[in-house]
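The form predicted alone is given below as one chain in structure tokens.
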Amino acid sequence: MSSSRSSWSKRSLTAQAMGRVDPITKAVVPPIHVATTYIRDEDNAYSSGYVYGRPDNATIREAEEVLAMLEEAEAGALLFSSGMAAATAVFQALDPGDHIVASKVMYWALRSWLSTEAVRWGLSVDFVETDDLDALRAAVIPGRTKLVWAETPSNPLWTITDIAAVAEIAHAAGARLAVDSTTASPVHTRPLNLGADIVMHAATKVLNGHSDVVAGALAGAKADEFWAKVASIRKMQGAILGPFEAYLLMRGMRTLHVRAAAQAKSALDLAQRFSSHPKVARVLYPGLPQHPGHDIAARQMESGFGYMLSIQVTGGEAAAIRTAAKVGLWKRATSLGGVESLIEHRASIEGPGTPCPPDLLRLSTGIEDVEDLYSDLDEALRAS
């Protein structure tokens, strides 16, 4: 077997943080670099490539390199202080008057930002079901629409958008396609290979996987003027990730393949079993053959269908809230993608205007024993 790094799989490269060994200590774990300033050369240049801590940090660059490798991003990757910082940087790189088409079902905080703050930047936004290609074509305005933003699987209904088809529609109109792939992860979907121009991750979630880092990330297909503008926004607005957070993110990504595979396997098992549960009216999970987007998901997702699912509880909103109140192993908390399984009544979190049904509970599957997870939720459902 070849010992060349160029022959290693993504899983091997990720597990070993690109296979580097610290040249001074020979440590197999990348160190944390916390310096905020760097020495100039005698000719006043910076041959090291590091000038100042806000845009230049070795720990951050190492984590970005791993993510760029996972996404096969020619332009590289950029880490941000949060998923919201990463996402809004893309919209802020647009010009006043530009038109955006975005998924109607998406992360509620970003949807709220687009509905309220984006107009202050002179942008106009239309929300459509991006899994409905006819509706998307009708919403895109050739020459004026500059960005299509699609979240797939969409949170918390887990609808599936055909990335390749949407990329074709966006590009034909002169627009870019950005995909929020947070709940898929690069283990399951690589949007850039399907025609997207930018992929966004709330790295807080499954990329980190331990619920102890708030971070965001972008990966780009092409190092063009728009990508350079996004990078400049991060630098000038100071939305950079701290070195310790980047270190923790790197630690999390090293086990990404193992975690994501285990979580997706458990999610599918739970989805199948709760589909016939007497207290569950409906299960939303793209891995189920009856899911409207199953065929597309099977085509564009690899190694499973992700770790997120939702259930709609018979008895309505009150029964759903009672169910969440009675779990023990599942934890009643927001967020997703961690090693611990989380349950949440989303409609009460998102408030007025949410597309989330009132009887819905969102489930983020962790790495616990799937039998324990099923038994715990089964008991709560029956007790409610």
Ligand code: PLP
Contents of the next structure:
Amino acid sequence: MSSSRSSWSKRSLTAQAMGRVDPITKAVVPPIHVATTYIRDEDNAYSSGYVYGRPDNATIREAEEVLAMLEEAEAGALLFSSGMAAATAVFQALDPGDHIVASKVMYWALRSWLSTEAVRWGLSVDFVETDDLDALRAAVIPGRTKLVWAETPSNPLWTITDIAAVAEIAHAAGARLAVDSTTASPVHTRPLNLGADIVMHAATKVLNGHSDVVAGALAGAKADEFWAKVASIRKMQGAILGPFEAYLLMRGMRTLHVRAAAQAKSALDLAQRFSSHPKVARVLYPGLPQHPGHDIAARQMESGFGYMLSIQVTGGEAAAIRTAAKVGLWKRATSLGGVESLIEHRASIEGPGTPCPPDLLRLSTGIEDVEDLYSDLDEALRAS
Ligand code: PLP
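Starting from the form predicted alone, produce the coordinates for the form predicted in complex with the ligand.
Everything in the complex follows now, all chains and molecules, and the chain you saw is the first one.
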């Protein structure tokens, strides 16, 4: 046992939100800083380092410190008011005319924003399967492609992108690599260590873990000009997270390691059992040896393969919708990563043009008893 903070593991540091104790009261939970403005010194300086609430806040900084530690991010972390606000800030830091290559299978709202809003602002976007390295090599335009955006495991098919290989291709073309690591979480994957320049999280999901905060996060490998531009966009557009939400996020993150490991264990158990279920045509989960990305996932993910899986049901779309209607313990709702398990017919949310098959049900595994989760869904599948 060590008393030096520098030797504590990530799990210990996260459980204690960096071990910070309030210096005045000795409280083990730091206070929430709600002030929007700060006293200026008599010599006109701001010696506290805080000026105004839109660019900065002490509670936000505390939560950012936890995330930067988890992601081993030299540039630090930036919290945003949502995952979408975090992701779009990265694209907004590009210049008109810049070319982007992004994963074809990715969070649908971001794909939609890229095909509409980003294009309106003069960015050009190509979508490729980023798990296909030859397709990616063919899509990048050396000197013009400025950003490769990869989501892994990718929502809702859970395809796996080889982060190290994609970083090499992006960098050789003069582009940065940003990775949406929402469904991996820093417990399972650290993209910056594998060569990514920026990692993004919808902190709304497993980082917070309790379905009561909408938040986004970026962590950066290098405090370069591009990172400064992203920080400036957050500041100027007022896209920072609120202090109450940052406090809740920090409270959620304290149990991240325990939740992520338990959720991944149950997800693997369910994936294995539903693989031989008579009403399930296919299970999509990178922890299964038959998953096309399994070998890469086994290399780049640790302590499990994440909490997300999908099943394709034998009776097609109608049977999938009927199954979702019949569950009790599983909650029929969008979103993912919380302690409560969620089920969703994804194609009907994503609409036309989705790569999501119509017979697919997306499952976000929570922390309930896995036997209860299995029986609930088993009964719903058999009754449909
Ligand atoms: N990335 C992924 C993988 C997501 O699943 C989501 C939301 O579901 C987002 C980004 C966007 O996050 P938010 O809803 O916090 O804006």
